[in-house]
Every structure is written in structure tokens, then in C-alpha cells.
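First, one chain by itself: the form predicted alone, in C-alpha cells.
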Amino acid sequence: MIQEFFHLLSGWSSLDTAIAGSAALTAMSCALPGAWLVLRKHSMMGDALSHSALPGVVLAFLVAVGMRQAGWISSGQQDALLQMFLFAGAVLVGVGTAWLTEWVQRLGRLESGASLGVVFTAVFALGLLLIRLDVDDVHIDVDCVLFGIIEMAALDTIPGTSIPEPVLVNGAIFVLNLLLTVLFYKELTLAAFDPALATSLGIPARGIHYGLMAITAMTVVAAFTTVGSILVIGLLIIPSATALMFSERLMVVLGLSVGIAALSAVLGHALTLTLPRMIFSRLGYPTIEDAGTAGMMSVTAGMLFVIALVFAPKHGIVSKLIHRFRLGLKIAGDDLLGLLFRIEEQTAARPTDVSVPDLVAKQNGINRWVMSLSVRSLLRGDFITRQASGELSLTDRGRESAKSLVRAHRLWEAYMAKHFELPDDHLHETAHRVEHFIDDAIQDRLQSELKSPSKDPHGKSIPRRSDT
């Protein structure tokens, strides 16, 4: 199947390069403002802007066509003025949508999601209504506005060159967004994470918010001819959401967002040329050979997010399961070491019956398979040893580890007894949960806070550290 994929890609042409380049620049231009929307937890505002920008686009188009029909401008001037009208309308729509959303939220005492729903659905419906009102006089392709037509847009080249117009427009928007990010990085960061602090430092957080809405709206409008007003939301949000699965460092997130966006575009077009033919030819539909690049870009971005969701090294589902499994093994091992140490305290006899792991598993609800793996791990780590008779005992290394664990447990019980009015029989369970996470530094702080106690609330001796 992989061989078939590359065989189908062997027909890649210069037109495919133009389409992929236009798509990549469009996705990259959307990724930067989208990253700030995600970081500010305003992802739905991107959805609102992608919908509410529609009436601005339609009005700009109708005004430009109306001026030409009135004889005020020529056909050549119409194309130049149309771009100006589009971006001017985008700024007004972006700021207006943000202001109108806040006004509806404040006036109607609605939560932010409800006010966004009211505003962008109403404004989007207004845009569709404007299209229908003038459909007989002015040709506006509804499918193009809603879903884009990147394959045809790549054929629309700059006069006298072979450069597709979407490459120039979206490339310029990407450079503008990148330049604004570099110039106002500190202000954007403070306004995103702590608007109150930004305002106290003299940074106009509210102005930055409206500015971000305006530049996002301009980006959305520039992307209309390639991916349309519906699919652009995927390019605004999904790359940044994917990047956050891999890192929490802001610069890394911004860089990954742009890279993932570009990969989604190029890979999306490659899948457009190959995947439909590979799937539908096997289903008995050989005439279906490709799909829309804009839609496949969003699908690819979604696929990359799912891959990150499952396999990301820190926040992925697999890594979390592995972390939980390792933590479970550690806790099971700690419980076994702690019990062996307490038995030694009580009996002064180091070898212990082999049934101790079963006792630990039963008392703490630990799966016997996990307990068995934990015993093997402790044996390999030289924390415990097994006698010829099958009995388990602590090694010197294991005894030191167990002593630290029991010390943490009893110090925490003493701390809880001092600061909270709890019965003595309520102290053990809490200490049993936190003892695995109390390191030497915290133990020293607890000991200092408690004035170096020698016994816990139950009268049991609190072990001292070996280096004290």
C-alpha cells in the first residue's frame, strides 16, 4: 500500500506544487493568530470570526462590483480595490464581533459561549442572506465562499509572473503575523496569561485583544479563496492544539503550530491525490480519483491531532498510561518495602514469609500481576532478596529506602495530628497516600516544623535519616 501511495504521487506536477504551496502558506498564516487564541482560551472566537467575516466579504465584493457597474472604476481597478475593501472590512468585522460579543454578554448576562453563539450565527446568516439577495445581479459562488476552491485559486497567477495570487496574499499575511508576533511578543504573552498584570504595567490588554481579533479576521479573509469560511477554523485551532500536546514552552508551541500547519497542508494535498483512489478503487468505484484539498487539509490536521493525542511523549494517552503503570509499580514496591520494614521492627527477624506480597496486594487493592512485577523489579534493583526457603528480606539498600518511606509516613501523621483535629484512626490512610511523594527535603521541613519529634501520634518511633 505504501508503494502504491508513492506510485500515485509520481504524477506530482508543478500545479500540485502551486496548490500545496498556497495551502501551506494559508495554514501557516492561520496558525500564528490561532495559537494566541488557543492560549487565551478564546478558540471559539476564531470560529465566530470565521463565520462573522462572511458579511464583510460579501459587502466588500458588492461595493467593488457596484462601483464598477456605476462606471466609477474600471475592471482592472476593481480587483485592486476589492482586496483593500476585503481587508478593511475584515478589521471592522473582527473588532465589531469582539465588541458585539462582549456587549451581548454584558447586556444579556450570558456566559461567553452563549453570547458567541448568538453573535456569529446571526451575523453568518446575514452574510448568507446578502449573497441570496444579489445572486441574480452579481455572481458569488457560495461553495467557494464556504468551502474554498484552492485548486482553481492556484491557477490565478500574478500578471506577468507564474506566482499564484494566494501565495502572494497569504504569504504577505504570514509575514505580517510573524512580524507582529516578534515585535509584540512580550505584550501578547502578558495579555494572554495575565491581562490584569499587563494592564498594571501599562500594557493595553484590551487593545491587544481587539488587535488580535482584527488580525485574525484579516487572516481569515485572506484564507477564504483557498479553504473557505467553514474549514478555516480547523487551520486556526487544530495545529496549535496539536502543538500543545508536545510542549508547554511558548516559543516551541508557536514554532510547532506553524510547522504542523504546513505539514497538514502539504500532506493533505498528497492524500487528496492518493487516498480516495486507493480506497474507492477497492470498493468498486474506480472513477473516484481525488477529493477537495481544503477539506483534506482539515482532515489531515485532525489526524495529526489524534496521533499527538495518543502518542505525544508527555500528554499523550499512551505516555499517561505508561506513567500510571510505572507509578503503580513504584507504589506497590513502596508498600512492600514499608511492610517488610514494619515487620522487622516488630519481630527483629529479617527473613519474612513469602506470602507478604500477597498480603500487600490484598490490603491495598493492588493487582497480583502488578505486585509480581514489582517484586521482580525490587529483586533486580537489590532492594530485597529471596532466601533459599522462599522468604523475602530487605537488603541494606532496601532497608534505607524503606526507612525513608516509613519516616515520611510517620512525619506526615504527626503533621496532620498537629494541625488538624482528626481522630488517630483517620491519619494512616492520608499518610499512606502521600508517603510516596515526600522526598528528603520535604521530610526535613516537616521535621523542623514539628520540632524533631521522636514518635508519631500512635507512639511508634520515627526513624532518623542515616546521614544525621
Given for the second form:
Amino acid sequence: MIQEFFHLLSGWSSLDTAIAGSAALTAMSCALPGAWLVLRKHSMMGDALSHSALPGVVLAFLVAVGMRQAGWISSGQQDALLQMFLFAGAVLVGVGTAWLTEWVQRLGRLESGASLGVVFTAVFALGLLLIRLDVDDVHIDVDCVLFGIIEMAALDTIPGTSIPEPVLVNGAIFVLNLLLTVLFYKELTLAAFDPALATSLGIPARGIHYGLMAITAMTVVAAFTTVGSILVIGLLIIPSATALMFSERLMVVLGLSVGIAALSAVLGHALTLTLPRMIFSRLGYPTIEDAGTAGMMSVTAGMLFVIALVFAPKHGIVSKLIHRFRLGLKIAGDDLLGLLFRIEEQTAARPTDVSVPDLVAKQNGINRWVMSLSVRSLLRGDFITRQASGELSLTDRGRESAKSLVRAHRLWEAYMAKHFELPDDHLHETAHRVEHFIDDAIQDRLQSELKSPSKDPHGKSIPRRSDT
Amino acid sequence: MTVAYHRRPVIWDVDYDTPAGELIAIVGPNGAGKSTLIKAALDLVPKVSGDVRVFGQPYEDQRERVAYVPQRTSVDWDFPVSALDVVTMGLYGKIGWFRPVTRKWRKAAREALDRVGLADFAKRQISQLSGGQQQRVFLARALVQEADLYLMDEPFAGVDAATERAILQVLRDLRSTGKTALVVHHDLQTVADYFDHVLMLNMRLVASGPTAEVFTEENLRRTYGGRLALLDQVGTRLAEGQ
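Right, the form predicted alone is done, so what does the form predicted together with the partner chain look like?
Full complex below, order starting with the chain above.
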């Protein structure tokens, strides 16, 4: 499988490099404004901007073509002007959408999601209508705007060079976004975290909001030719959503977002070349050899997010499961130590027919397998020993540990009896649940607050710590 | 000063002259416009009428002399920054555009954290702080601004005893160095102990002055005894009629 993957990749050509490079720079240019949107909890704004940019793009086309037809500019100038009009249109659309959304929200007294929904769908629909206008020879391909054709875009090179056009355009946008992020790092951070404080310090949070909208719209429009107006939403949001799973430091989150974006693009193109053939030839469709890079990029970004969701060091599902399993082991061990200690306290209670671990597991609903693992780790840690007869008993170390647990349990019962209106037989269960989490520091505070009690509410003595 | 949301006035014609160098409590029931008063003073919400002068001059010229402690719940505490980062934010106005946060500024922020007893938590991500610690981070962020006037929105809300003591100590230190603090406060029990002056608000200024004179049962009844029905009614007409 892996061999096949690399075999298929060996056909990588300079065109593939051009496509992967264009894709990577597009994704990287989107990652930075996208990260700021996510951090500001304005992710929906990316959705809105990418849709409402459509009429801006169409109008820019129509104006440029109209100017040529009127004889004001030559057709060579038309192409150059078009690019400028596109960006100017995008900036207007970005600021306009943000402003219109606020206006609808205030006037219609809607929540921000609803007003965004109203604004961007209406503006997008207007764009779809405009696209239908066939002005003489001008025809805009709807599919191209919605989904982009990165394979075609990468073929367009800058005249006189072999640099693909998207590498230059999206690369320039990426550099611009990086520069703006570095220059306005403080202001962007503050306006995202606490816009009220920013305003009170004389930093124009609203201005920064509109600036970010304008830049995002520009970035989105630049990405239209490569990935289209739908998939670009994923490129804005997914990389930083993934990065946030890994780090709690802003600079790292921003850097990781860009890295993950580039990885999604390059890996996405590599998978485009390999995955369809590997899958469909096995299914009996040997003629299906390729898929769209733009689509695979977003799929890859999504897959990386799922991988992060499962494996991220702190917030990932696996690490949470491991944490919970360890806690389960500790609680099982604690319960065993506690019972052994209580048996030592009053030897009459020694169970005769079942082993102690089985009894603890049964009483507390602990899985037997977890219990036996925990017994093994307690034996290894020299907390308990197994006698020749097979019975378990506490070592000195284990006795200290158990004493602390029992102490925590009884102190907590005494504390509850003092502050809660509860019958005495209701105290045990809560104390049993919290005893694992009451460390020496809290024990000391409980003890001093309760004025060093010697007995718990049931009349059992509260063991003292050995060193006191 | 009058402030309105959706044209419905939330505070009517408040005219107040803050005594300098004192600790002043702003008290009043929910919806009385306490937070709004502070936000309007800081130009965070638009005023229908009136103006704010700080030390005799328009607020815009005196921004640097005013520090703001918003309600703790007004921000997202999952934001990927540390306690020290948040305190440093108080200095962003002074540091200025295009300038990096240098060691000098971080040192100032560290000292402010120390003043609220959080020196050991500088590197801690803010979501891993307790509610009281988060409140103290906000306080440190205001202290680092070295302002002359402090506007604080419910700094004592839902904090632990240690934090309450720390905040009170900071307030007293501020007063002893001649600073002024206007504090939205909800705990009527402690008003007399903590504050020299009190401003009693319920959509309009009910009473203001030295706590000993003004914080009386009669004034409390007027402040907390329900909203003025006519004020509400006319406010609604204003909102509908325009």
C-alpha cells in the first residue's frame, strides 16, 4: 500500500510542483486571517465574506470588459485592471458586508448569526443573478467561481517566466497577511480578546474589525481561481481550529495554522494523485485516476483536524481516555488500600469467603480487569505484599498512603456533618467519592477548620498523620 | 448624561461630580444602569446627551489617566494567552503602534501581577486560573496602566475570600497614593466598610455623597424599591415614537 503510494508519486512532474505550490500558498494566505476570525469567534464571517464576494467579482469583470468595449483601455490593460478591480471590489464587499450585518442586526434586533444569514445569502443570490448576464462575449463560469480549478490556474504563468500566476498572487497575499499580522500583532490580539479595553486605550477596535474584514475578503477573492468560494471557507477555519487543539500560546497557534495549511495543501495534492487510483482500481474502475486537488485539500485539512481531535496531547480524545483510565486505576487502588486499612483496624471484619480485591471491585462497581491491574501496580510499587497463603496485606508504605485516604474520608464526613443538613448515613457516599482528591494541604485546612477532631460523625477515630 | 439602548433611555440625566482621591461605590438593583454609566463614561456606548470630563478636560484627551476593569464575564477565557500576556495588554496603548513588547514592559506587567499576589501564575494559561485569579489578572491589567482614575465593573462579584482581601488592599493602596476609584458594587453589606463615597443609581441618580451621610435606609428604599413606573412608560414611548 505504502509502496504503491510512493510508486504513484514517482510520476510527480513540474506541473505537480506548480499545483502543490499554488495550493500551499493559497491555503497559507487564508490561514492567518482565518485564525483571527476563529479567535474572535467570528468564523461565520468567513462564510459570509466568501459568498458575498461573488457580486463584487462579477461587477469587477463587467466594469473591466465594459471599459475595453468602450475603447478606453486595450485588452492587455483589461487583464491588469481586472485584477485591481477584483481586489478593490473585494475590499468594498468585505467592509460592506460587515457594516450591513451590523446594521441589520441593530435595526432588525436579530442575533448576529441570523443577520449574517440574511445579508450574505441575499448578496450571494444577487451575484448569481449578475453572473447570468451575458454581456456580449463575456461569460463567467459559475463552476469555476464556486469550486475553482487549481489545475488550470497553475498552468497560467507570469509572462516571460515559469512562475505560475497563483504562486505570485496568493504568495503576495500571504506575505501581506504575514506582514500585517506581525505589524499589528498587539492591536489584533487586544481587539480580539477585549475590544472594550482596546477602545478605552485609544486603539480603534472597530477599525481593526473592518480592516480584518477587508483583508479577509481580499484573501478570499484571490483564492477564488484556485479553490473557489465554497472550499475557501474550510481553508480559513480548519487550520486554526486544528492548531488550537495543540497549543494555548497565540504565536504558536498562528504559526501552526500556517504550517497545517501548507501541509493540507501539499498532502492534499499528493493524495489526489494516488488515493483515487489506489481505491478505485481495487473496486474495479481502473480508469478513474484523478480527483480535484482543491477538494482533496479541504478533505485533507478535515482529516488532519479529526486526527488532532483524536490524538492531540492535551485535548485529544485518546489522551482524555488515558487520563480517565489512569484515574480509574488510582481509585481502584485507593479503594483496595482503604479496605485493607479498615480490616487492620478491626480484625473481626476480615472477609473469609472472597478475596479482598474481588470484594472491593464488587462493592464499588469496578471492572475486575482494572482491579487486577491495580493490584499488580500496588504490588510493584511496594504498597502491598502477597503472603504465601495468597492473602494481601499492607506494607508500611501502603499503610501511610491508606491512612491518608481514610483520614481524608473521615475529615470530609466531619466537615459535611458540620455544614450540611444531612442524616449521618448519607455522608459516606460523598466522602467516598471525594477522598481521592483531598491532598495533604486540604486535609490540613479541614483539620484546622474543624479544630482537630479525633472522631468522625460515626464515632470512628480519624488517624493522625505520622509526622505530626 | 443620558444613555439609551434602542432609543429607550437606561439612565436619565445623571449629573455627578466625582470627588478625587476617594473610593466610590456605585450601587443599585439589576438593570439600574450601573455598568452602562461606566461604559458611557468611557465612550464604549453612545450617549444621547451630556459629556464626560476627566480632571477638567474632555475624556478623549485624558485616556491615559483612566483605567477600566470590565466584568470578568465580558471576555473569552479560553483565548490562547497567559496571565502575563493579559496584563501586558494594559500597556498596549503606551507601547504604541508597530513597537514590540520589550523586557521593560514585561517587567512592569510582572510587578503588577505581584501586587495582586499572582507572581507565580504569570505563565499560566488564563483558562487554568480560578475565577478569583482571573479577576485579579484584570485588576493587575488596570494597575499596570498607572492611571489616576479607575473604573471597575463588579470586581468583587463571585470571588473567593483571598481575592476579596487582595482587591480591597489594592483599592486602599490606590487611595493612599491619591488615586480615585469608581467601583460598581453589589454587596450592600460591605459598602460602608469599603467605600468613602456612594453613588446610588436606579435609572437616575437617587443619591450621592459620603457613605456615612447618604447610605441610609431611606435612600436604599428609594434605590431598590422598584423602578419608577412613569420613567419606564415614557421611556417606552420614546423608543416607539421615534
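Between two forms, the rigid core is the largest collection of C-alphas that superpose within 1.5 Å. Fair warning: this is a prediction, and the values are worked out from it, not measured in the lab. Residue numbers count along the first chain shown, from 1.
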property	result
Core-aligned C-alpha movement of residue 435 between these two forms, 2 Å or more	yes
Large Cα shift (2 Å or above) at residue 337 between these two forms, core-fitted	yes
Degrees turned by the smaller rigid body between these two forms, as judged from C-alpha superposition	12
Residue 380: CA movement between these two forms [superposed on rigid core, Å]	4.0
